[in-house]
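Only one chain comes next, encoded as structure tokens, the form predicted alone.
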Amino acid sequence: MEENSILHVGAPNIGSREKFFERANQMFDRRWLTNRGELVQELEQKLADYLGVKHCISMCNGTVALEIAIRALGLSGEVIIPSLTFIATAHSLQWQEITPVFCDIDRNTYCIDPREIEKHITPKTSAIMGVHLYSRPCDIEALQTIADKHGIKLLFDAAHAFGCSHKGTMIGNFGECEVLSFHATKFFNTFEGGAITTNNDELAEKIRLMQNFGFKGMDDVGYIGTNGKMSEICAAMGLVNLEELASVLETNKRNYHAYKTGLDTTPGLTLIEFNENEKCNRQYVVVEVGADYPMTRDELMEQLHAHNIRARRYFWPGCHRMEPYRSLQPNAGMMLPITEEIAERILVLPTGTVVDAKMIERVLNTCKGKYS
């Protein structure tokens, strides 16, 4: 690229044009275009191989498999959530009329803290959706135990997970369920698309008949539900990706330590960081910006903005302070005090098959002031 390229959070990996096209090509022989045809089918088992779940619903992108997977639980009153998310966390609670609990983060993991969650739960309380947020997964012991004292259900929400372990079991398999998402924007993309997994044989049935209008057979409809299917196109870009994930993990580790090296001596800006036992996607790269550096985390992103480097601040204000949530529950933020901390000093920096150590260093020279 050229030296003033701009360098975009999120910009996709593409896979083999190859390998896509001729998966495109296979379908478009058979005529079959959508409607759970062979390219999905074999996504999703190849996606619950690797993962080692029982069961992979695919689903035409992962904000409705969220509003899929919590109509399928049953939930209803209130969901207890993390406010520092992307907004379709809310908007799927939100959308079936359930409201979204906002709990206060972890200073630590930026995850839902566990110790908060309690002094939200009430007699609507109906489940704790956790967030494994920047591809770091929540404390998933302490919320199971917490769901299972209360008598309510647990899932989470695993659009940043895709491809991590916890405690050496792969990410999908936890809660009642797991949601994944496989936009663009993700390290491991469909075009469009996401996912629901679980281990639960009779959540999964109701999934996939919820999935496709509640269809039991070709004119037996015995639950209602929409439609919520993954395309055959989709699944060709995913299968072609898939083969490609091992290379762009190699990628995203590479410049994450590029980007850790870099970083280690400029003070103000710390990395996040990462268990280095476990199995990792590094979809983000995420520095927060703290009191000793000498712009606000604001200036900084105007700064690189200005050298064509679209850094972004995922997840800032946090959902409480959107529509219509502090319309709602304009007295959330009182409740939510690391999140509101952290909202204002995180941002993302570019990482992906697209960025090489060049443009890392572009992005550094310019964090260090060099390029003012």
Ligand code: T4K
Contents of the next structure:
Amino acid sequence: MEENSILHVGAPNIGSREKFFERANQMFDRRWLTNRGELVQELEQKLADYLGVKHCISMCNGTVALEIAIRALGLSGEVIIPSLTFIATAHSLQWQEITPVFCDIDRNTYCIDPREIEKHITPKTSAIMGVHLYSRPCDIEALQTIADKHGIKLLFDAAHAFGCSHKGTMIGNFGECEVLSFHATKFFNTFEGGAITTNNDELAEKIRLMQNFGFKGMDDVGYIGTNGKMSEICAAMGLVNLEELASVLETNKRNYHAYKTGLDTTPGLTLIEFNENEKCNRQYVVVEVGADYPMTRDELMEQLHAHNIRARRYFWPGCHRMEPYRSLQPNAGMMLPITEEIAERILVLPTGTVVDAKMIERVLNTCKGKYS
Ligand code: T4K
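Please give the corresponding structure for the form predicted in complex with the named molecule, as opposed to the form predicted alone shown earlier.
Now the full complex is given, and it begins with the chain already shown.
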């Protein structure tokens, strides 16, 4: 790549093209393009084995997967979520006329803070939906205790945490179910795609039906469903990318440590920490821009953009400051001091297989102000 080529956060990791085209050709020969074909079934089995989970139901994307999970669990009224997340977490609820109730985050993990949750529980609360933000698992046990105490459900938006573990168990096994995203920008992608994972047989069955219009058999619809199916070409991409998962994990680890070495000597910039004893995809390299850094977060972002480094402010300004929530819940921010502080400070830097040591040096030099 050229010296000053554009570096994107979220540039896809792409496996062997030859193997992809081979699988695509076989698919064309079979003339089976979607509706739970061979490739989707193979991918689901491989993902379930990798995660050690009983059921992995593939989906057309993570957002529809969230919507289906919410519906299959029969949620209603209010669901407690963090505000520092991608807007799809909130929209998947509001889309079904369920109110997302925004809860503050833990300063150390950026995930929903269990100590804040009970302040938001009302008779209308039906669930807590945690988000394992930037590959770091929520405090799962604390959340489960609160959910059990109040007789409400617990599920997870695990869009950032495929390939990550918590106390040795892969994410995908917790709560009632977990929702994964395999979008192009995710560490593992199927172009567009996602999955719901669960160890609950009954729930899995319901999710499968809901994902396919509610069809129980040919010409037999059991109840309301939608179209959440993953296509065969997406599954082909997933199968090819799955073969290279270990090497992508290694690359992200190497990139992260290269950033760490560079940023350890850069006052004012603090790199996200991961538990080195757990499996982790290190998909987002997140820095917190402190008050002692000579520029604001936005000035640093402008500086990086000027050098073709497309850093992102994921997830500024927080869902509660975007529509329709900004209008519907104008005072939500009063309960979210840590969210509001962190949203102003975070910046995500590029990583993944397109990023090499030289590029990281370019990013670091820009952060250190060695360029004009
Ligand atoms: N929950 C959470 C916590 C999530 O983060 C997400 C998705 C979801 C739920 C929903 O899952 P999905 O329904 O998407 O499966 C991007 C992704 O589209 C989205 O999947 C992701 N989170 C979110 C964090 O990032 P945008 O609006 O930032 O996308 P965009 O078009 O600005 O692209 C992001 C970056 O990736 C850019 O720097 C360009 C680069 N890029 C993008 C594509 C598509 C490439 O280099 N190549 C590409 O092919 O949402």
